[in-house]
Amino acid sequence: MSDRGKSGWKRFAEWVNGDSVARDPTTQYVMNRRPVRAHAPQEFHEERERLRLKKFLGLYPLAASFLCLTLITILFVTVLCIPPFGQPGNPTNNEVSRHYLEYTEQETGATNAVTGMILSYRGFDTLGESCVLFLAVSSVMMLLQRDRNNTDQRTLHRLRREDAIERTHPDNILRKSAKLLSPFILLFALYVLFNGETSPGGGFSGGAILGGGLILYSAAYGPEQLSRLLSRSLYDGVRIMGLMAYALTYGIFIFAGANGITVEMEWMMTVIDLAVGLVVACTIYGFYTMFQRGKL
């Protein structure tokens, strides 16, 4: 049948399946096969690697040059545009900062404006932080604690040895040392933690103190002699409860601050210094005793 006696819609199927442009020859193109180019000689990749790294190196100094001195200028005109230090004018002497000089004691019952603008007014962001910190070292617990499910028996048996070249062989020195000064340490962190808000101290200060101590007691005795008297379960329990007693004293804080109530606000950052004191002590001595030893 010829095309003129086709239907439209017929000839339109075939356009659609091809059938005619296979019928027709003057519709039919032929592609050429493109050649396959022959791989480059391996000399070739490496003379050009070559180039790439002398131009990147011959740009190198040039950029991190431009950068220096950009960045140093930037700082420059940025300390030369501050406004001069003590100046009752400057930006940062404002009503909000008088506010919080003048009433600090009032509000918070802190009379150390540090200590009450870190535990009152942004108390959220100091738990925020304290959670930081309990999250951290759970973490790296998790991660590092040795196990019999992780630990092999070279492990183990290298662990055991380094026991007992400790034991026969003490650093007598070290051992005095921290006999000598953690009792003092120990009273100079627990002032810290009580006095921080009325003086210079507070949480952070007094834990950091207090986990020095502990890591210098654990490496003149040993993690073994220390888990004596800091088992794994004590352990976990002083920083949970830190957390929990900073969180609960800080809302019934809010709670009182936000419907009236009055309260002494003095024994609650007390409570409140001991509480971040004890998280922070854990962390350090966690962080310290994971990565040397792997377990408490």
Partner chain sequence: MTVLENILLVGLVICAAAAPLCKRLLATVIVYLAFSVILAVLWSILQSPDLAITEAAVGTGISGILFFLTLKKIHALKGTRDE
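Structure of the form predicted together with the partner chain, please, following the form predicted on its own?
Chain only, nothing else included.
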């Protein structure tokens, strides 16, 4: 009962970090107890394991092929039942899609019907997806980020050695081509991001290209260069501000639409596009850098 005096937040932080001590002696005893050693002879275990493996290996190909064939049959039957592509009498050509195509520009301010649909008609969908990406990168950071508690000398040594190898033997093809390509990729990403209302593209694709460009930049100029540019606090700020800007703008959009207030839509679509793009780019870059080095 040593942590009775601590505040709830502190105990929660300890629980998240995984170094909390058990509250009651029973749990502590179970945690400390060693696993019971089996007394059966080694051969018995090996024989049983071999039989199990044999049974599994005999059954596995049969079950796998059966499942595959069933899935392929279902998919082929479904494809055969789909009406031919682009016919006027298809069930998808109903009043919903006609409404979208006719009124997207005046209702959402986007010339590109796909962007209008994704970002405003189905904005809650996209908001949920952005939240999923945000939570995914947050959990990856929680699991993979290196700090004092989960890094030993061996890992540090290995990372230092890898960095030294990288410095002494640079991959010239990758480095030169990445230096050549990354500005154009970043420029194209901004074009796709901001031009999403009028041409194909928009938040998701632009953000994905932006994230890819950041990864290429990091490969070209070294990770330290990019982490000096995009520090941890800036990264977190961009990520959180992107999600909040989206929620706020979409809230204004819904509020104005429900109460019949006319607002300027053009800038709203641009803001939503930019917010989604930043969240997606941060997610992709965060995944890369967490998997690669364990820190930003």
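Numbering follows the first chain given and starts at 1. It should be emphasised that the depicted structure is a prediction, and the values quoted were computed from it without experimental measurement.
Trainee: Which of these, G123, A113, N90, K179, is at the hinge when you compare the rigid parts of the chain between these two forms?
Mentor: Hinge located at N90.
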